[in-house]
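A single chain, nothing else alongside it, follows as structure tokens in the form predicted on its own.
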Amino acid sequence: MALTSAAFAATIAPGFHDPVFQSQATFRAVLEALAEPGGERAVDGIATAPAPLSPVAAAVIATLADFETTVWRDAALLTPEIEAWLAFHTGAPAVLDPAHAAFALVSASPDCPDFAEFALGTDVDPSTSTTLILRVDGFGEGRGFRLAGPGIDGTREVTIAGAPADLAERLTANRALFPRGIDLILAGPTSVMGLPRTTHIEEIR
């Protein structure tokens, strides 16, 4: 027997418990993180999101995605529970080709495709590129990086645990495409950090 819409909704894990306030707070955090690369912004994650979608990544995608934006997920996130959760809470269509994604969710660095595989936008309309939401283990420990560029006064040093081993090389190649290129949002356990396409990055050995 087919589920009624009410019964189907009851099987979906909850989203924000205060959708208006929490989505607005998350949106501000993401905007500020991208405007000031390397700066952490606290995010109240969605703890009820289906695993292995992290609470902070869930809050970010629930805030940014809607029925007009496509979402690509890595292999670990291709579960029926996550697909149903995203469809119910965002209405965003799922895509299997990262080049067609407005947003991409990556649960672990080893599963992250080359950034060039995502939508890179065009010189005329760079906004059609992918925004990549990548879960990391945290900030304040791990690999060290020195950042420079718009939104940074001089340089800023950050440490990121669980980032791709070749993060600096990936983002350097991405920056060379400007105004094309992806924007990267790192989703830690309790906060986000933005690394937009304009940011110069080098690893601190």
The other form holds:
Amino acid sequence: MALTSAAFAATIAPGFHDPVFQSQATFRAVLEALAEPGGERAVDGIATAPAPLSPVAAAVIATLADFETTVWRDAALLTPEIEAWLAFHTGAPAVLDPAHAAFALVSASPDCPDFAEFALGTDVDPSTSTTLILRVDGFGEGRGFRLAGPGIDGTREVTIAGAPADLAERLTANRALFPRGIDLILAGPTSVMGLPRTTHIEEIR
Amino acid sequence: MTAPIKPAEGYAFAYLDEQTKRMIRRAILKAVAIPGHQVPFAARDMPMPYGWGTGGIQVTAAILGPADVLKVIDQGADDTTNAVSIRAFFQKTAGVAVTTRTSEATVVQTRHRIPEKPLVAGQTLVYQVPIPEPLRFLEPRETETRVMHALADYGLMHVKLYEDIATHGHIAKTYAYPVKVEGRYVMDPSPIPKFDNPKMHMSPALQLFGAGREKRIYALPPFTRVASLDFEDHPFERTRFEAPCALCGATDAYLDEVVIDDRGGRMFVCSDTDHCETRRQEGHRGALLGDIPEEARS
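Target state, the form predicted together with the partner chain; input state, the form predicted on its own:
What follows is the whole complex; the chain from before opens it.
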């Protein structure tokens, strides 16, 4: 039986309560995060977003996605509630092939496909690559990494909990494709960290 | 600084609709991720003609928030038509605080200058760009220049600079002097004087470039290596001035030439009005700075 519109609406949780200013604040946090890789930027997450979509990842996708952008989700996020929430709040078409994704939402690191399976852009237009929004457990604990590249004065050391075990290898392979490659936004519990394709990364063991 | 005001009713915050802002924001993020690469974006018609900063104003509108303090300069001056109009535009549509002081601003929109006062971390410089393609006058076809960037094929640019040396004895380009970003992309820094080029290198501030007519956005994240193109035996040289600023005596600033009579008299004054005023307030005096008449002092 098809849902009535009232019943359907009741299943969709709210998004931003103040879309103009919350999306502006979230955008500036993401902009600073990508401009200064490894820096942590606070984001006011959307607490009402349907689990397991994290509040911070929900805020980032609600800020950036719309009818012009395709969104890919990992298996854990393929729920009807999240489908309806994204459709209502962003209007972004869902895709199942990561190579066609403008944005990718990854909630569980073990489920994250190889970065090379996403859109990598072309040499002529490398900006058409996927922006990956990866949920992590937090910053300031977990495994340590040393970062260098544009946006960093010298080197910067960060710790990330709950990232893919082979994050450094994945990003090094991604770096080798420059100017092609994906860009990574790590969504922690209350903040974001950016790891664009330009960043050199090595794990500190 | 002029405090925030209530924006005029009937406007979306900072003029642009939310979908346009999202589209521009996505372009800015990719531009930051690929320093020096020109990202296409769907520039909108703005309530001003092309050539008056429609690219810069769209970038500013997409990043601006209520807590920002905006400074707008045109050739270094806060009080010229373009700067005054754009400042008033954002006061009216976004209600943001505005300033002429470089040190107070969080966002500086600029036409053709970088402020003399070094920018600091947390500040964003938004350039108005007329022609974003550094190879445009060497290769008119966009299809070709995009492939040249893809292949990092910049031989033609070096030939052009070499021909300058062969003809004039030095690289004759004095503004929009091409730079190479992180050893990869050759980028047009917009028509800033080459005097300002070294300020882009490893700047702690975020630099965003918007070209409205040409529909391109590009960026330099903070602490990005920016090298002005040159040759080992003809290294890049910054413009030097023979005389100090006639009003504030500055010897390290970019100067404008001003004709002051019909007998060939001229003076050189700082192009950056905030820099010049700040120095005068600090007591620096140039050769032509007069005294305020006794009766005019309050």
